[in-house]
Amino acid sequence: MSKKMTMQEAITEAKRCLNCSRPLCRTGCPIENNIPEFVRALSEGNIGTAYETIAERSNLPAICGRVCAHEKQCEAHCILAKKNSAISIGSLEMFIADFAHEYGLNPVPPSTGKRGKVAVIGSGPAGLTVAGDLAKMDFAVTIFEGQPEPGGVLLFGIPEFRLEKDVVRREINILRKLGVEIITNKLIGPDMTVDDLFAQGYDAIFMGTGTALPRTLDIPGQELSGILTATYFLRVVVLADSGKLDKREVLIHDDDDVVVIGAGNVAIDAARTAVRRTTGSVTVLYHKTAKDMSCLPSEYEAALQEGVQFKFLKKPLGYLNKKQMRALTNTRAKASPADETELAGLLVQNIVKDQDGKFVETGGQEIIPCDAVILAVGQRPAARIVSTTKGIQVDDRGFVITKERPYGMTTRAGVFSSGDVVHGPKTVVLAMKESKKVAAGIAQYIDAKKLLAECEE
């Protein structure tokens, strides 16, 4: 995990770089950030040059420095990682971006907008990356965001303790300085269609709408109160903490025992957030082993240190209300109207990993008492744009189908897409990786379209 550094600490750390002739750290970076160059500039005290180098490839360095999976990417490829002393690239990137903000460094001039006009739908990592890259290429870019504030999952899906919301806001303000216009409270589909955008003169449209709809478990008892999704929980916590929502809407009470189902980064974020809101227990439930978890090892370790418990090899079979819990545990209590409507526990199947490495449902069942369950079992795209636009095809899971040439274009000419709505839920930097390629595809498409129009004239 990245940590904040003083200037002396950052320069000292940068000087540890070996300046390899074959910089594997850059190979490990999904967006191919010129890591050796900005580390070298930092080691020489040229922080402005270091920031200019980062800005060539990244529009969100302060965010990437905090939430990227450095231990699996750039730092894992560092030659010094073999001695468990890899350069702290994430911390250095964070330091440079924070320094640039504090001292008002703006290495890239604003767009003139002369090359073309692009509409970007959604302001998560994919949309912000496309908008920033196209603005740097001299396109006029307008972001349409359905929420009252831009940021998408960066603002509403990642907890404050991992990514400060002021950091997200300031990175977005840098895009505004590049000339990117941002229109909020405008939901494309219900409020305005893709056809409406084309009618307004946009040369191309980018869809970066993510996976807004959470998946649930189709098991008995799913109608009980006390069951919520991780995306909803994380969102209302942000709104409650910022004073925009009554804290009672969070639905986790001070002494609740909470179970989180799932083992990805979203599940760990939800569990670590729940720990901060209840004095009761917080338990992550997963049907495989710790080694099979998809979350970052550093996030798992942080959750353990904060008191999150983990129960592995457990598969949920059904939610239990208070009446069912009393019957199964042979306990007595005064009956109440809420006995059949409120969650009181979870029935799980014990799983065993056999000699062939397969997970089999043996070992009996178990009852886990709880007051709330948070589901983090995956997400899928909403269909509000696809359903209001002719020609955009999706696969059988609802994910948008795109082409290789021009890269990222959907089956509707001029409409492009990338990020989670195409590839499924991924990390911030992987969404950025694909979106940078799509931005290049959009530029290629608009240039070709304008050239053809000139030839016809």
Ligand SMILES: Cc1cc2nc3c(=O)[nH]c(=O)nc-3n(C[C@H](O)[C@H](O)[C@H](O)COP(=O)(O)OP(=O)(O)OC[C@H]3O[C@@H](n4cnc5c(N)ncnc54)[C@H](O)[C@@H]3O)c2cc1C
Contents of the next structure:
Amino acid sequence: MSKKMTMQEAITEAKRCLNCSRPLCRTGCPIENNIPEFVRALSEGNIGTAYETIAERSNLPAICGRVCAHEKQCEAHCILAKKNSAISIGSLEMFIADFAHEYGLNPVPPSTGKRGKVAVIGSGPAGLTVAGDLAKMDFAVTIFEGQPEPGGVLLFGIPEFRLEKDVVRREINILRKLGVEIITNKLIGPDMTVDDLFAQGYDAIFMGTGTALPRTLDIPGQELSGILTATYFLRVVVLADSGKLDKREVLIHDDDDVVVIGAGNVAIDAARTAVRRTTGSVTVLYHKTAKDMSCLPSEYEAALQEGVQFKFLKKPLGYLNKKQMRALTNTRAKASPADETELAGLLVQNIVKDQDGKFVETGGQEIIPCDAVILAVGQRPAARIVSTTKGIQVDDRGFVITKERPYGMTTRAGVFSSGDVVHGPKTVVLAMKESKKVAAGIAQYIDAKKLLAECEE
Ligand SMILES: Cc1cc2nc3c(=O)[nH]c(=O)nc-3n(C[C@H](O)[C@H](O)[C@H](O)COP(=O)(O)OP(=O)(O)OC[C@H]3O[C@@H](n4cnc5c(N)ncnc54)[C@H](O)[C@@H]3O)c2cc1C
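Same protein, different condition: the form predicted alone was shown, now please give the form predicted together with the named molecule.
Full assembly next; the chain just shown is listed first.
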């Protein structure tokens, strides 16, 4: 996990770099940031050059510095990782981006907008990357965002204690300075279609619409109140904390006992957010072992330190209301009108890992009392655009199908896509990596289209 550094700490850390002749850190970075160069510039106290170097490959360095899985990527490839003392590349990236903001360093000139006109749908990491890269290539770019504010998961998913919302806003403002126009509260599909956008003269359209629909569990009791999805919970917390929603809408109350189902980063973020809002217990429930969890080990450690409990090898079988809980646990509490509508517990199957490493359901059942369940069991794309546009094919799970040439084009000519809506829920930097390639594909497509039109004239 990255930590904030003073200038002295950052320069001292950068000076530890061994300046390898064949630096492996860069190969560990999905967007091939020129890490050796920015670390060298920083070690010489040249923070302007360090920022310029980062800005060549990334439009979101302050964000990547905070939320990328450095311990699995660049830092894991650092030669010093073998001695357990890898250079803290994430913290250095964060220091350089924050310093550049504080001192108003902005190395890239605004787009002339002369090369063509592109509409970008969605303003998560995918949309922001495509918009930034195309603006740097002199395209005129307009982002259409369905939410009242741009940022996607960066703003409405990842909690404030891991990624400050002001940091997201300021990196988006750098794109505005590049000339990118952002129109919010415009949901493409219901409000306006892809065909409407083409009719407005856009040369190409990019869809970076993410995975808006949360998956749920098909088990008895789903209709009870007190069951919510992690993405909804995290979103209402952001809105409530920024005063845009009544705090009572958050649905986790002061002394609630909360169970979070799942074991990825979304589950851990939901649990760490819940533990900050209740004096009751917060328990993460997972059907495999700690080693099988897909969250970062550092996130797991942080959750444990904050008081989140973990129950492994438990599979949810059903949600229980108060009446069922009374019957199953033999308690004699008085009946109340909410008895059959409110969640009061979870019935789980204990799992055993057998000698062959297989998970088998032979461990008997258990009841876990709880007032709220937060589901973090995956997401899938909404179909707002594909259902209102002819020719954009999706796979059987709803993910958009794209081509290699021009890179990222969908089955509809001129419509491109990348990010979670194409490859499923992954990471910020993977959405950025793919979107950089798609921005290049869009530029090629528009240049070729214009050349052809000129030849025909
Ligand atoms: C809680 C949580 C924590 C995470 N933590 C991390 C982390 O620490 N590190 C990491 O690397 N990754 C993390 N991820 C994953 C990462 O955030 C995603 O992989 C990434 O945001 C995907 O980017 P995207 O641009 O494809 O989609 P999104 O970020 O989902 O953005 C899609 C945007 O499109 C907009 N949109 C959708 N449909 C329309 C429409 N029809 N019209 C207009 N706008 C539309 C949405 O409102 C949204 O703003 C996390 C994800 C979650 C949910």
